[in-house]
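Form predicted on its own, single chain, as structure tokens, below.
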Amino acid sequence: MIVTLDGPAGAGKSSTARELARRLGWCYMDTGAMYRAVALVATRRGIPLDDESQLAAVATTIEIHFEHGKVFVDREEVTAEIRTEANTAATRPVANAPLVRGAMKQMQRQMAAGRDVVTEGRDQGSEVFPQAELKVFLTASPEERARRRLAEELAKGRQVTLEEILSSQQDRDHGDTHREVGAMRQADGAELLDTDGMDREAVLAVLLAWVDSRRPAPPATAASRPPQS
């Protein structure tokens, strides 16, 4: 079974998807980390971030996998390195490249094949897994998302204002919804979950209930089949 969580930055997709997968005992696919990994390898190799063909070549040749909350590229753990400010800045042009997104789409589908997966991003339900049994668009008001991000930044000791976060968030939302490929949108058939006023446990309770309601029925065993007349 595949569960997709899409939505804007700051909506809590990553932490929610990670915890949902943990409680279900399923695979958690962090698609943002996958694009970050491509950006990291491209930067290390000195590949220009506007060279789409070379970026796509990186995306099709590296091996990415997740293990116990850590991210590995070709067996090297890169969990912390892919989330530096420099790599975050390098990731946007990589994620906007159509050839890279095409390569990532194929990799994500291969990773999910035959597995129970919770995956999150911008286009998981709309583009990558339109056949997913449960598609969710997780969102919150701009003010609520900005307040959450502000709390995270202050906890890290970074000096930033709510106004600065709101401005940056507005720019990012515009960019995410106007991408040439992989634009953020609510997928057809997706459930809308507005998390304003909800804590994480309340959000997880809703998601777990939706998962239970959409689980494929187990195949009938010989003992459970009705007798033939």
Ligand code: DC
The other form holds:
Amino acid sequence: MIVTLDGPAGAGKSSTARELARRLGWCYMDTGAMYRAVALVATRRGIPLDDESQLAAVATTIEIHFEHGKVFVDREEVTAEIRTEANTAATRPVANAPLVRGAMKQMQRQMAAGRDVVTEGRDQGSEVFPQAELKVFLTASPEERARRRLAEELAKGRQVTLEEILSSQQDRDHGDTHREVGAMRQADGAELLDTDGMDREAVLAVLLAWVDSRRPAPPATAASRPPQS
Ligand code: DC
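Can you give me the structure for the form predicted in complex with this ligand, which would complement the form predicted on its own we have just seen?
Let us now look at the entire complex, which starts with that chain.
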């Protein structure tokens, strides 16, 4: 079974998707990390971030995998390095390149094939897994998202203001919703979950109930089949 969680930056998708997958005992796919990994390799190789065909060549040849919450590219652990500010900025043009998105879509489908998966990103329900049994668009108001991010940044000892976070968040939202291919949107048939005022447990309770209600029925056994006349 596939569960997709899409939504804007700061809506709490990653921590929610990771915990949901842990509780279900399913695989967790962080597709933002995959775009970040392509950007990291491209930067290390000196590939210009507007050279779409070279970016796509990176996307189709690297091997990405997740293990115990860590991200590996060609077997090297890059969990922290993909999240630096510089790599976050480099990821934007990479994620906007249609050829890279095509390659990522293929890789994501291969990774999910035959597995129970919680996948998280911007386009998972709309483009990559439109047939998923459960599609969720997880969001929260811009102010709430910015407040959550501010608390995280301050906890890491970074000096930022709510205004700075709101402004960069607005830029990211605009970029994510206006890209040519794979623009962020609520997929057809997706549930909308606005998490304003909800704590993590409340969000997980809603998601777990939705998962239960969508689980495919087990195949009928001979004993449970009505007698044939
Ligand atoms: O979720 P995140 O911040 O780690 O995402 C990193 C970047 O990748 C961000 O610019 C949005 C983009 N992204 C995307 O375009 N499509 C996805 N499915 C996931 C992330």
